[in-house]
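Let's start with one chain on its own, the form predicted alone, as structure tokens.
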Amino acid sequence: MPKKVDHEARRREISEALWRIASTRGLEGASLRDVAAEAGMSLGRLQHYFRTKDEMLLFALRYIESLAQQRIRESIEALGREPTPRDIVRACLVGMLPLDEQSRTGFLVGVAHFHRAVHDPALRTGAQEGIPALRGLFADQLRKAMEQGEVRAERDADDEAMVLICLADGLSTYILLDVHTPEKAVQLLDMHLSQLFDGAGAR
């Protein structure tokens, strides 16, 4: 058992340093060498965790999925009372944007893996498997705002989720290209919410 613990702390250590080189100078020529090098390891031994970049890039990437789940845990948490169905939506939101140094770089990772698996299938299977998933958890919590009268009933709960993913996707760019700021992307993202849940009764 403390072999295994090791070699999760090693790979960790190893997409902290793939992490530094997203935020400082990106990931698109990056090598494996590259981040052996900013890990302080020879290339042999990176390679005894990682034998591909793509397999560095989805450990990294699950591993800083981890931590961002954990935030938005927290701070659902945080809230001191029972989350109500829009409490939950915007903390996933909320957590899936760009809005500090940790989440930045998730995202650059992020925009890696995409970019790689645009152009092979088997990367592309993997990166689509996580979305319905997402898609789910919000049109969940839709539906049990449509009991509650928050959401409209006649509103497509499944096709909601989607533009909410879509719209936490889309700030996500323009905070990273600096044609918002983070406090506009969220004074957005709660505009967009706040016509979402209008009550049963809106027009």
Second form
There are 2 protein chains.
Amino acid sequence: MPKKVDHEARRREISEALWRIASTRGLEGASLRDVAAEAGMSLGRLQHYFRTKDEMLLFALRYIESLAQQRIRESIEALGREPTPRDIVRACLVGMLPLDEQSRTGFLVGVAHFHRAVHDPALRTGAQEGIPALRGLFADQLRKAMEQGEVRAERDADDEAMVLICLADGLSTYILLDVHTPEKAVQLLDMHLSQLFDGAGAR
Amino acid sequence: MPKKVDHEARRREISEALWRIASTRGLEGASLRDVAAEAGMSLGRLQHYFRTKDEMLLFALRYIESLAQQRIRESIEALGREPTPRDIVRACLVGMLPLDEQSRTGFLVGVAHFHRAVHDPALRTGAQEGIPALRGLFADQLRKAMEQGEVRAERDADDEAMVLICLADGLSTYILLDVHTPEKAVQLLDMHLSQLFDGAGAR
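Starting from the form predicted alone, produce the coordinates for the form predicted together with another copy of the chain.
Let us now look at the entire complex, which starts with that chain.
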């Protein structure tokens, strides 16, 4: 295996060990040493791939997000037709909810990163880049839906996009706290989408 | 001072020390010993008031929530008129957002508790009691607003109430990550409330 591929593969293995800790006992207080032990390697070897907990956490988060994006693309393809703006927005939002083990782990890794980012301006940069990009994607779809008459033209696409992201975040939190079931969360999301996609041309 | 009052006062002092840690370096990895040091007492003395980190965290959370409720009551009284259902719902939601140091600390203590509750079924009981009570309060106000024609009768009061709670949660997260300003978050909340309170009798 070429060296670069090997390096990436090792970083992924370490990320998967970190996920296992996130989904079982939680990342609070988990050290680089704990993750190394879970990955079956020495601390020194792990530090060859990640120098700090934050570097490791960010890589693990980006990696699980890339898997989520892959699943979202697959769910859109599985529709078997040209996706509407609403299809795309819904698939992304459903993909953000912790509905199975992988997305649950992804959300928990995200929460651990959030927890550190609140107290570290440098770490917040990641969220400051990622969320506006997602908001932009949703806003573009909402503008398309406005042109097609599915969303009323007087709506503010950027603001509605941010409300969608906030809603998905809160729905996820209360799935993990067992306040509502995953099915109920999806139902609340669909209720909100029906209210948003209520233009004259909406089905 | 009677013994019981003294006990409660000491628990509040310890809670305030915990808040200071939550709002500065964060509670991740903070031990009972760290909180005792911040409160200027020995670990043994702190354990006279709280036996576990979870017991301390829950008390600190309930205490800061009670201060938030007091501020919400004051903001409703400050309106200087009989509050409408929308006034009450809005005051509660704005009171949940991290708009100043105290509410910011409250949200961070809540996140720390969330982080532990995800991995501990016993701890989740707190959220499972608190959130449905809040949802019930909002749903009651929405039903009143329906009777007054401020909210359309075909809406589902319980579901809309839960969407409000989820939205406030997500809006708060992205204030703390500096994705949007507190002012922007309040504007998004008001946009959502205007869409919800869009009945024939709404002003």
